[in-house]
Amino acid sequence: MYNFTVKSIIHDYSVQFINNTPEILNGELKEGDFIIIDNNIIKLYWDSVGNILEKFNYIGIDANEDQKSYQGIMPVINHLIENGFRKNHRLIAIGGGITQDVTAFISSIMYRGVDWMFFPTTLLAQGDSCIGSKTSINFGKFKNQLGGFYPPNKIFIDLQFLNTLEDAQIKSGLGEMCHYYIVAGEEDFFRYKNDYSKAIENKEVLAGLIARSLEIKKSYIEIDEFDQKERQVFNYGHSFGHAIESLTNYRVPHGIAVSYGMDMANFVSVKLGYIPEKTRFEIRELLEKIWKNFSIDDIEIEKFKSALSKDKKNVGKELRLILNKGYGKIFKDAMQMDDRFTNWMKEYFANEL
């Protein structure tokens, strides 16, 4: 269908679209392998994966931000070592982005690196994070401060997992995928905007959007896997988005926070004369559908500035924001957090929400 291979400096890896997860698991698992699985997936899909879990080693985790930390992964590593996991064994992640990060990070440090596979079960993971090699865990209240690059060996995308997602999780995935389409250019963005509503109801349309999202991302990571130059445009919306996530204690899901973040980046881009208001509102018209029912008007400006100042992309006291000069013209810009910037943020929170 949409199967492809991602070229990586670490090791190439395959992406396959499937509709038979239990059968694939049965064929892939070998003695000594360990499954790391979101406990919610165990509850929801026990009828289909329960017999596999009973046959093979598995560790169920609560997929929350506390799990994605040194304190959270220590019991997992301890269980692996105590139960005979070795260098030649593999980890199989079944879950969303947090399960992915936990498994990828552990895989990268266990015995200096073990093979792992990924069955992403959320739209955000299927349409974005499953490729790209990044591993991240949180440090204290600061998101994704520790990590590296360590891709899975195989990725299996089964859209049937999306049937049990809540509306907010679907919107979060669509919000995250949206930034790839703006980066790609006008034709891609308007295709996405036109297909957005249909994709929520129609799995074939959604599969096409997921595949194109990954195709856009693949084209960048194959030339800048370690996020040194070209790939940095994919931080579009993320500096603002990560601040929103942390200040709402993750009440606002990642992709929805990023949707707000893209609008903030576009708002700043208008102020700087990079894009006309018309472009911003063409994009905002879609973003408003994504963030509907998730208000952020209770965020305090000074706390927002403080969270922005801790963004890992900053250089010294200077913000490094990804801004917009038009469809397909997303770029990195340096910004002082001065009175001018503060006043723009005050205006945004007062008049744009």
Ligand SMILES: NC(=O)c1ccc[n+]([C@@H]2O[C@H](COP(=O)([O-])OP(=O)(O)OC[C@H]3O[C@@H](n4cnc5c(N)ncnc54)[C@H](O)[C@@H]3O)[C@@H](O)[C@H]2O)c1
Given for the second form:
Amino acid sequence: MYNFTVKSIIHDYSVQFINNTPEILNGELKEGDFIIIDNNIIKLYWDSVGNILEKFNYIGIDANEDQKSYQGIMPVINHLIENGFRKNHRLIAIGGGITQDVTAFISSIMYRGVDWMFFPTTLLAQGDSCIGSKTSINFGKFKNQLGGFYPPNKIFIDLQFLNTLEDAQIKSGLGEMCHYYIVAGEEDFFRYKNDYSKAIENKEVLAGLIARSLEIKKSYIEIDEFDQKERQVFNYGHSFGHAIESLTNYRVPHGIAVSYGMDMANFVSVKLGYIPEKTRFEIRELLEKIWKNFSIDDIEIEKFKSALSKDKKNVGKELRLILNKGYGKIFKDAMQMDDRFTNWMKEYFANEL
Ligand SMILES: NC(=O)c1ccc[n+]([C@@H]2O[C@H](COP(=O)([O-])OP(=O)(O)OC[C@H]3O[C@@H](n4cnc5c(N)ncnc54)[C@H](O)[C@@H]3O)[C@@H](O)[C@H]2O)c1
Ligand SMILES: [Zn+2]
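Show the form predicted together with this ligand, please, because up to now only the form predicted alone has appeared in this conversation.
Time for the whole complex; same chain goes first.
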């Protein structure tokens, strides 16, 4: 099994691959700690974790974007204060990215910071979001507006949770993980492309892909934890992806939107002569498997451009896109939202979907 430590300016933290969540939970929990757990996990895994939940304190939350908001976390904080949660106690998150963000944000602000642990239960959280320290919550309808950097102290990855995950969530995780492999280089990408189908059936292959994805991410966050420079390449596919997510009202899951976004970034990169068509098609062959069943051909170009222009990375009216000069050569580029760019987007939506 894979075990490693991530170096952080805030505090180093460990990542362990496990297959015995109840045992590990029992060993880690101390009196006064609180578990913050996705209600779906409570339902699906009551037989294995129910007796632990009954023995300790827990708060069940619904994994939705309203819960992950300034307003949504108030009852959780209220419950913690009213029930004797203190600075020396810890929070234990069990769930996907929503449960992670809720718990991390509360941990970062309560009593100027308390320790927390994370048991990620989605592929996206296991293969990506669990490391990297980012913690964001929504403010009303505005996504990820409040937050900071506050990693857990320990992360435990148990792939058994993935057995109950819906196919769309598995694909979303695989799409998100894919961008790390393209950033890492040609050898990594072709390994991912080759292992992709096997990983869906075979947990050992999947564990290997998750571990490598985290290893690639670790190598960047350890030099640029606060996303000032090197780490920004991981926004590859994300400017387009966020526009797709918001225009489809989150019908298209994050990692699937990012998969479309990577193909769009590659399309622009071909237009600019950065990569040959061949490279785009090598990548697209895999991306098409990920986005199958999720069409986005009803998006209107003008709305798409408007959503892109709101990206927080833009400088003034200029877009900042992460483009592709080849495997392992992903980089940030400035782009005018002019007629040329508009025509490329029209061509993409007309012919490429
Ligand atoms: N902090 C970060 O670095 C970071 C990075 C990426 C995404 N995010 C955030 O993460 C959120 C998305 O998280 P996510 O995609 O991991 O999922 P999620 O937490 O939104 O959960 C998705 C769905 O899967 C269910 N679920 C969770 N685990 C399950 C399991 N094992 N079996 C069956 N169902 C399960 C949940 O109840 C929910 O219905 C977004 O809000 C996004 O902004 C944060
Ligand atoms: Zn992402």
